[in-house]
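A lone chain, given as structure tokens: the form predicted alone.
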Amino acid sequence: MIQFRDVTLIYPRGPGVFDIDFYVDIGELVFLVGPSGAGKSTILKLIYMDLMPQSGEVEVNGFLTHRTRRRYVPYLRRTLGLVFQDFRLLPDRNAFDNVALPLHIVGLARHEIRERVYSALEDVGLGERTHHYPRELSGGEQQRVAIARAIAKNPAIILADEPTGNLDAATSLEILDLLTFLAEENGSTVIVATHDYTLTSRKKGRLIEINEGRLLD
């Protein structure tokens, strides 16, 4: 599903990773954990190949680094769904129309993303709330949504950098339980990348620690 081989990237001001390597199997939960600036989101930026190694290979859903060309990675994305720490929602359209938006960009005939909408608003527990705007929704309500446009999509693999960065304890819970069940019942591959240890240790998960851009043991 995803595999590092000896990847190494070297920002050119400061610190990249370095000799990473590590297997990720279908269905699994894993926490990427680490202090700020540790690699963690290099990391993930090299999953959905927003980055490329400078040496070594990242294999994810059967493309590898070194083959795929950069108009062949959408078709990558495609398998992904992607949360980030600032929700990173539209202001302008409600929250039907946020997760909506990839399925369009995609494709999808309309009677389609209406199913596949609704039913990913339902799973994080926003079914009544299709027609608020992100201004309207409380922090931990807006990355529901996020979440939901993420895995509208079906996605084989979901990457959350930091997503509970912005939220409360109680909140992040919440949505820690959420990307949990979705590992555990949808058959979701899912990694979260976080600083917080104490979050961490309250979820079954096989834990992959970073820091200074190197995997420690």
The other form holds:
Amino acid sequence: MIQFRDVTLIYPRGPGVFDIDFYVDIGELVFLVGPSGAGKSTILKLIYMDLMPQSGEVEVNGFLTHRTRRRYVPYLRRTLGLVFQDFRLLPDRNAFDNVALPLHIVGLARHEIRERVYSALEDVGLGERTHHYPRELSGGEQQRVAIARAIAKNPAIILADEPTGNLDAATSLEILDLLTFLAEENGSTVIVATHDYTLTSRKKGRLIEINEGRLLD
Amino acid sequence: MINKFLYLVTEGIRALWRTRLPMVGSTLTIALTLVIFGGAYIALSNFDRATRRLQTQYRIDVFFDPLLTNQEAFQVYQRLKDVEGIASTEFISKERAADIFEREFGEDVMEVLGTNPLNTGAIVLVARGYRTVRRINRIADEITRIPSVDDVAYRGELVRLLERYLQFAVYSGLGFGVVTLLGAIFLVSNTIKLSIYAKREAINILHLLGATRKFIRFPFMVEGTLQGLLGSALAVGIVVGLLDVANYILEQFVLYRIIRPPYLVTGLVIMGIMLGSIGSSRGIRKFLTPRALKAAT
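Shown: the form predicted alone; wanted: the form predicted together with the partner chain:
Below is the whole assembly, all chains and molecules, this chain first.
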């Protein structure tokens, strides 16, 4: 499913990640934990091929970094659901349109898009707020919309980069519960990058620790 | 596929509405450019038709030295027949000239002046194979070189003059048109640039969600093309409207109508769409690049 083989990436102005080697299986829940600047986001970016390794190789859903040309990266991303700390919602679109966006990208029929969007928004508890704009929603609700957008296309892998970073403790737990529950229901692999160790202790999942760009044993 | 297409077209329209202020500027510039080109096309087509009409009268009026008697003038007249390219000639004696004067001005020159100062001369008709401005000029030059020929007058001269002035007007109009055309392309691409910058965060999100370059670019192409279409609709309205007004005014005074050349409307619409698409693809090529987007943030 996801395989890192001796991956190294050094940024021009500073460190990156070094000799990363791990494997994540189908349906696994993995916490990628480490302090800020440890390299968690870099690893996620390598998975969705926003960055390419300088040495080593990443394999995601059959896409290999050294064989995947730039123009094919969108096809890999369509198999992934991405959730970010800052939600990355379009401010001028309501919850429905935001969740529908990846479905328009893959070119689904209108009726199917409607069905999937309503179902995803129901799943995250926002069935009544489909026509609300991000500015009309709380942080937790915005993150729920982002989760609905990630799960609406039934992705094989969900990548969440500090999904609770902007939320209070209670909401953080709620969001994490929701994310893991839906992923489990969907059979998706989930990788949650977080610096919050307390959060990981509440969930049963594999822990991959990273510090200064290197995995800890 | 059709769903995706419709979605992207809607996105293009939405983007156009979002940048409506700069869009008005670029649409007006496109319209101005098209009005200039449309006007030049109408002028050229009508001039072509008018000169073709004028060329049906291939007559050269020859005036001899006013001091010549009728007999001396007739000898000069005989030499006209040696000039190549002449179909027929008619001698105009002093008396015949006075008749023509009376017919045209309603006055007897002898009664008015007590003498006949009118030139003797000839009317020359150019042969069929010589009826071009260049050849008529050559015949007129040859006639002028005959001793005692004082002057020649012919419509070819009028045609040539008209042609020269119109050419000047059309070429300067087209020169101005090219400048506005470049301006229109620049303004469309600038509108697209503003639209791209306004949507840079959305573009980034689209990339993350798996949108291809085509998917991201298409709405901007739609936006530019729509600007071209709006500009051409405006230009067609202005050109056709002005043409109708001009014809209405002309009808009050002369029996002449400015014709609407074929393919005017189609040509303007196609040109408008092309201007819009060229402008938007320039904008996309220049500003929808990772480097340009990064520089904008």
